[in-house]
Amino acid sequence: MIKLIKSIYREREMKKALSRFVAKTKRLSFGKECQDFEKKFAEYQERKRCLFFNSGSSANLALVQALLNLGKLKKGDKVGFSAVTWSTNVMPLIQLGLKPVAVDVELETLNVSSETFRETLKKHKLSAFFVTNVLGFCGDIAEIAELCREKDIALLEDNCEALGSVYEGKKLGNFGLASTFSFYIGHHMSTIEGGAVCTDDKKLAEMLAIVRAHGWDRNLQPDEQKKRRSRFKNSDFYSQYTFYDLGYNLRPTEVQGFLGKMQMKLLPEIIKKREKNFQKMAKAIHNRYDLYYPLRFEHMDLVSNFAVPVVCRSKKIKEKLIQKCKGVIEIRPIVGGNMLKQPFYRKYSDDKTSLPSADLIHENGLYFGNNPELTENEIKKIIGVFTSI
């Protein structure tokens, strides 16, 4: 069977080198190699700053719980959110006492525009709007990132399965306040599990590494801990305990830190390859437009595809394919769907919006893994199952 995701890239010499690095390592909790991998992910990114966090899922929460304590947002604010995203971009919002507001997308991108937007702002009031990146591809994110600055919305991110994509010269994850990754094993770079935040604004990432780690200040600046023990009136010694705001423990190991400055140097690799298996199983499969709703993409500078979508013309098409591709190619549910049909979401919200994209999305898409060691007969197999239905 072709698996969504093979290994983490080059796992072979990864392990072999892991297995060195642990030998000789003293401390494998938080420290130097999580700290160097954040300053390479934040240049790579053309980010001022990087957090790193033990997930991608973490990042999320962490970046919700970091602007309350800030006061950016309120308890009971709106927060639009993409309705066809992860479940874990909606929960902390729903966890953290603000209301989230569904934003339909495009059936052609997968994605919110700026038209379906506008059309969420006249039914509602947004403190902030957080984006999904889906698969690699986006809308006019510009013209959202624009709309968000005139109205005084905080734009946030979730590019966790996009790195690497480009939109009028700007990478994907650039265009707000914050952007959240993953480094999930089936993600564009791997560190096993991990996430990060990327953000140009100072306090906010202060406030981040805060939340990071139980609320305290071990990992800040020395500079910034000498200003907030001072307004706090605070000891050296009475500050290795104390909380300044809402955190948790969400620190990534060592491990992850070194696994990540691996992956680092691979990633441009990485990417070449999954933007080129893409454009040769998308211009094939997509071209089927009895079969399929069109993809839109030609509007993205380089499209780093983390997984291949089709929205299927008929619910009969999809069974047919989902029979075809079984013990042959693995497939799954594009991401988590419309999230108002998720029980999590039917539970504790009583959002009705009317989302007819999102909905022909989860009941007629499906997609296949992109990875980088996908070889040229798995590629034509792929292509062939799903141009032959």
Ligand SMILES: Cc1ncc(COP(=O)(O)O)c(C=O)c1O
Second form
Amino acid sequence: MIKLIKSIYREREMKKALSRFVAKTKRLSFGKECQDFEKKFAEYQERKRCLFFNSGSSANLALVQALLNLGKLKKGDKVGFSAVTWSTNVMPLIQLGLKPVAVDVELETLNVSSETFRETLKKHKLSAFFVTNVLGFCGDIAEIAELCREKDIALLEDNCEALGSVYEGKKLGNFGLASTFSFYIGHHMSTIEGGAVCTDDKKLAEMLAIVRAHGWDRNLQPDEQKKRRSRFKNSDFYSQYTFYDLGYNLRPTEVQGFLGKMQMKLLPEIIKKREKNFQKMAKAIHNRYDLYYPLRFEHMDLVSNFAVPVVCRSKKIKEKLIQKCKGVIEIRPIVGGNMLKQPFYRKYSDDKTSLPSADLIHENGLYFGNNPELTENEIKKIIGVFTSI
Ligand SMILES: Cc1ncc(COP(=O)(O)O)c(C=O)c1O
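I would like to compare: after the form predicted on its own, may I see the structure of the form predicted in complex with the named molecule?
Expanding to the full complex; the earlier chain stays at the top.
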């Protein structure tokens, strides 16, 4: 069976180093390892600030909460999101009293384009757009960013599925005010569980640190801490337990920080191997236009994904594939499919937008894993199954 997730990249090596670290370290809760990782990740992503979280879902929740705390979003505001995404991209919008508005994607990229976005803007006034870069791909996101600038819409990128992808010479995750990442075990690099928010906005980064830990200021930079304490006329004694704004406890641990630092060293190699696998499998599978709708990614400089999607021409083809893959290749639906079909969304939202592409992806789509430890034989087997129905 070719599993979706094999392991953390170089798992044996990681486990050995981790056990030495755990035996030696004096601190396991959030500390220097996490902070070092944040610096390294911000450098890699070419962003001024990175905040490390205990999951990608937490990063999404914290980002929305931070924007509310700062007054950049207000309860009841409409926030757009990609109709094909993951549950915990949308859930924070509902949980925190915003009005989610689904934006349809394009079938050939699985992502929102400026055209589908424009259609939404004709009907809704959005305060923010939380776009998802689905499975390492993107639409014309530079154009979307321009539209958001023109209309004063805060662009947020859920980049949990696209770490390392590049469009128009820029890494995905660098087109908006802030972007989120996931380091779950099956993702590009792994800290077992983990996530991050990257931004160049100092005030937002400061608020994210407050949201991440109880609403207090302990993880702020010393100069930010000092300013805040003098603004609130707060003594050092009471500052220890002063809670400035709404928060949670979404901190990662030093185990995750240590792993993150180790995985960062391997990230370029991981991305290169996955890209090579993807190009090889896509070339063989995606030109079978008789079986699958064409997938367009030539507009991108680099596609970095952890799974390869296909959208079948018919349900019958999809059913045949499901049968053929049983016990041979692990497959899944294309992320959460059309979010409007998810029970949680139907329960909490009256959004009835018609989403033809998202529907088709939901009904006829599936994906298989692409990880850096796939062997040549496994790649051959996948190509064989996906081209011989
Ligand atoms: C688009 C997207 N956002 C958010 C998440 C949540 O990340 P995590 O599993 O780290 O909570 C995922 C998870 O796969 C995802 O695909």
